[in-house]
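The form predicted alone is given below as one chain in structure tokens.
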Amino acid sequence: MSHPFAEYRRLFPILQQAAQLSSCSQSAMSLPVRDAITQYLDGWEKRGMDWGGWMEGVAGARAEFARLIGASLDDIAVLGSVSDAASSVVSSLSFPAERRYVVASTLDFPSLCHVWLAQEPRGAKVRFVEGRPGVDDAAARLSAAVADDTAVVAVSHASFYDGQLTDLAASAQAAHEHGALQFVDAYQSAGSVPIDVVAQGVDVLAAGAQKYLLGIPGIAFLYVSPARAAQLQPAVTGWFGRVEPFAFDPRKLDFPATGAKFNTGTPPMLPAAAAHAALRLLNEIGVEAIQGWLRQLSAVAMAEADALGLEVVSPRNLDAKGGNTAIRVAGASAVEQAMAQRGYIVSARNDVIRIAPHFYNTVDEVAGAVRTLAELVNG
């Protein structure tokens, strides 16, 4: 099976010595990202500060992320993490007795569930849907728990645990039929699964940069639809959440009408420089093409696992999973370390090893990782 992105492998130096298959946790560093970081540091060292250039980098990252998800630049805010983004959004909501529930899955990333639970002193209640690894009907399961008392429907587009996908359009429809807001965590999908926030009816979406977006920790992008932005006003804010942040007017709280109102303090400028370069590369390649290749690599991973007697936890339906193929393993953390020593960088979570390639990975790397895993597990 030929590799459609073979010419891009030269941009990822680590691939000369190891197979990095951990995009569900941290993707491989590319030369464009390294160059962007170096340029930032050089500018700091030689000029002392470069606010104009730094802010251009932030705006460039926002623009590239907007392009990636089919949004407009003004719909995008920049924060430090997806948890920060969720906390900022939820600060703009109220939870009256008649509409107090947040519907969430037990397969959502825990920190987001903790954000919802932290609203209980403000009147919120969390209605957990028991997640089931490997299913292909996540949206239907979530939608069945939505009712007229629901304020927020929390959606993991791709589960951090097994990669199962939730249909964004279907979950948005369920939320909107009951007057609820849909919040999408796209940390495990953005960059590997196509997203069109307008066509899919997404209200709010957040994604960090370090996984399939090819960046580094410290930055997350928050999309808020124009209709929702007009309705919401955050209680968490900062000087970059102003119409004119450089007016330095302490008496004027001038929120913009767009999603940019969810910006807070000084943006993470170095992570933004890295994200700008990374997102530009992703948009050059195209997420639809990336998804097609990752589906082929998922098929390879599952076929190898089956042949070697390993238990695949992820959905078998390729249309219902992201790039992560999870395999159940006892002592997963120790196995992760042992695989790294053999040249395969994967990611452990609880009782699974997650093999999460990106467009730069090959069939041989994925198959080799599964075979190495089987050798370690079976002795």
Ligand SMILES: Cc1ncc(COP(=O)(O)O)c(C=O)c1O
The other form holds:
Amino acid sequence: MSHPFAEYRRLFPILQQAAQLSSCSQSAMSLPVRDAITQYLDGWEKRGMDWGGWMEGVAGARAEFARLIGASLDDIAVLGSVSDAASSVVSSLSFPAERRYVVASTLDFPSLCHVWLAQEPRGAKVRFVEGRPGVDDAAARLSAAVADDTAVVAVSHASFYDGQLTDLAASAQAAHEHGALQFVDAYQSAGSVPIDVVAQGVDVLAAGAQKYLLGIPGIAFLYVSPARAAQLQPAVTGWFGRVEPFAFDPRKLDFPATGAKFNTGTPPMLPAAAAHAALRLLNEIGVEAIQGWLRQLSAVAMAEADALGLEVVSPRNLDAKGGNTAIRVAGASAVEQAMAQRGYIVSARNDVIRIAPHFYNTVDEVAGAVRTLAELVNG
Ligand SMILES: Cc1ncc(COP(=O)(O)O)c(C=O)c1O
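With the form predicted alone already on screen, would you show the form predicted in complex with the named molecule?
Shown next: the complete complex, the earlier chain at its head.
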């Protein structure tokens, strides 16, 4: 199987000495991202201040993220984390007794569930759907719990645990049939699974830069559809959420009509500069092509794991999983360390090792990681 992105490997220096397969946690550093960070530091050192350049970086990152998901720059706000994005969105909602439920899965990233639970003093209740690893009908399972009492349907597009996908269009339809808002956590899918927010009817979507988006922590993008943005007003805000942030009028609280109303304080400018470079690279390659390669690598990981008697936790159906293949092992954290010593950077969560390649990884790297895992587990 020839590697369609072989020429890009030179942009990721770590690949010369290690197989970084941890895109579900932190993807590999690329030279364009390193350059963007260096340029930021150089500008700061030499010019002292460069607000114009810094703001251009933020706008560039918003534009590239918008392009990645089929949205417009104005639909995108920039926050510090996906958890912050969820808190901002939920601050714009009220939870009357007749519509108080947030429907969420136990396979969602816990931080999101914590944000929903934190709304209980405001009247909300969380209805948990028991997530089942490895399934390929996550949207149907979630949708069955949505009713006319539902305010928010929380969707983890790709689960952090086993990479199982929840169909965005189907979960949006279930939410909308019952008058609920769909909130998509795309942190484990953006950059590895194509997203078209308009075609898929997404209301709200958030993703950070550190995982498949090839960036660094400290920044998350929040998309709010134009229709929802027109209805919602966040209670979490700041000067960058104003129509004219540089008007400096303490008495005037106005909001742009678009998703930009969810901006808060000074944006994370250094992570935005990194994200701008990273997203440009991703858009140049194209997420559909990336997904195609990751599916092949998933098939390799699962076949190798089966042959070696390892237990795959992720969905077998390649259409129902993202880039992460989770394999159950005892003492996963210690195994992660042992793998790193052998040149395979993978990521442990609970009772699994996640092998999460990106477009720059090869079949040999993935197969080698599974073989090394088997050696460690089987002794
Ligand atoms: C699916 C998913 N959502 C959210 C988060 C946490 O995001 P943040 O730390 O930006 O709030 C993670 C982190 O691993 C994640 O995997």
